[in-house]
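Below sits a lone chain in structure tokens, taken as the form predicted on its own.
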Amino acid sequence: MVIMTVRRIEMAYDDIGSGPALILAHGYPFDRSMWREQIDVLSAQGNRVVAPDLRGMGETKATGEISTMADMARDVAALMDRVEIERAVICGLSMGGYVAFEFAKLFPARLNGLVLAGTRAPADNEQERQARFQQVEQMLANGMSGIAEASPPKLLAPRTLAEKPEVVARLHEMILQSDPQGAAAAQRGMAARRDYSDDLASMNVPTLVMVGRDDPIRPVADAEFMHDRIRDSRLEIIEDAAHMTNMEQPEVFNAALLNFLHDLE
């Protein structure tokens, strides 16, 4: 783990391996440790894997009341400058997917490819925004314990819950360790994000769209919507997985990602 000053924040990140660069952008309210299996496998297969803690998450602290997706994308670009990466594949899961969308809009010349996992293009509707604001109030008042207890059944497939207690425990611990202020800033940022739907038709970078068959939060239809509109895209539906595909079915996730990276060479 390295900590480097990036855009006036102290950003923690892992930088492992050598070869073509892959940036892993984690979901909410998690940190870079969710990518543990990907970092090990992908770096061993000839890739340079960089996994930052996004603004306000993990060991990277927030600097205000809102962490926008565009701010996070600019943080990633600035980190790439600091570690001398000109171009990369950006892989984002859930919130990380929103960061990937913003990166693609802001820095298209720096993209070799996109991976959009468990995410969607449309912005929140009013009901979804209000639910985010309610969670902000809850975490600021009571900390992360209630969210940590309630989240696994919403994020993990029934098979994961029944057969992979270590994944359930890791997920619970990541949420529990999240800083409420940083998580609140990220929630506000997601509530404020723009609609990316109109970006899809003009995206001309190879894209891998991944989704868990059992994901109730970002269902298969959301992935199909993106796949249908992004010209150079492929769709991977992962069985026996819900929202946290990379943790629930890491071998399947890694195989799909490695195949995609290989085809970019």
Ligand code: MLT
Second form
Amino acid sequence: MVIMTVRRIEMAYDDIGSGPALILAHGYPFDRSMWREQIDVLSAQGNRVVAPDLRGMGETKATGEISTMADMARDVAALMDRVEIERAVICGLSMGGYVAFEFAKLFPARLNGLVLAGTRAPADNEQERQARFQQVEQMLANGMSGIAEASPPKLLAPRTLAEKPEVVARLHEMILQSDPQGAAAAQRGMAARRDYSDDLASMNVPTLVMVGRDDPIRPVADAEFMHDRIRDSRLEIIEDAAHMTNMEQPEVFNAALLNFLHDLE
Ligand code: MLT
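With the form predicted on its own done, generate the form predicted in complex with the named molecule in the same format.
Starting with the chain above, the whole complex follows.
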């Protein structure tokens, strides 16, 4: 792990391997440790894998009341400058996908490819925004334990819950370790995010869309919506996985990602 000052924040990240660069952008309220299997496997297969803790999450400290998705995308670009990566494939899961959309808009020339996992293009409706603000109040008042308890059944497929207790425990622990201030800032940033739907038709970069068959949060229809509109895209539906596809079915996730990276060469 390295910590580097990037845009006035102390950013923690892993930078492993050498070869074409792959940046992994984690979801909410998680950190870069969710990518453990991807970091290990993809770096061993000839890729340089950079996985940051996005601002306010993991070991990267929070700054201010709101972390917008564009802030996070700019942090990633600034980190790429510091570690001398000109172009990369950006892979984002859920919130990391929103960051990838912002990156694609802000820095299209720096993208070799895009991986959008368990995410969606439309912005929130009013009810979803209000639910985010309620969660912010809950986290700031009571910490992360309520969310850590309630989340695994919503984020993991029935099969994962039944057969992979280590994944359940890892997810629970990761949420519990999150800093409530940082998570609140990210949650406000997601509530404020724009609608990415209109970006899709003009996106000109090879894209892999991935989704868990059992994801109740970002269902298959959200993935099909992106796949239908992004010209150069392919869709991978992962069986026996819900929202945390990369942790629930790492072999399948990694195989799809490696295929995609291979085809970009
Ligand atoms: C995530 O996993 O990053 C979140 O579910 C994203 C969201 O709340 O929209």
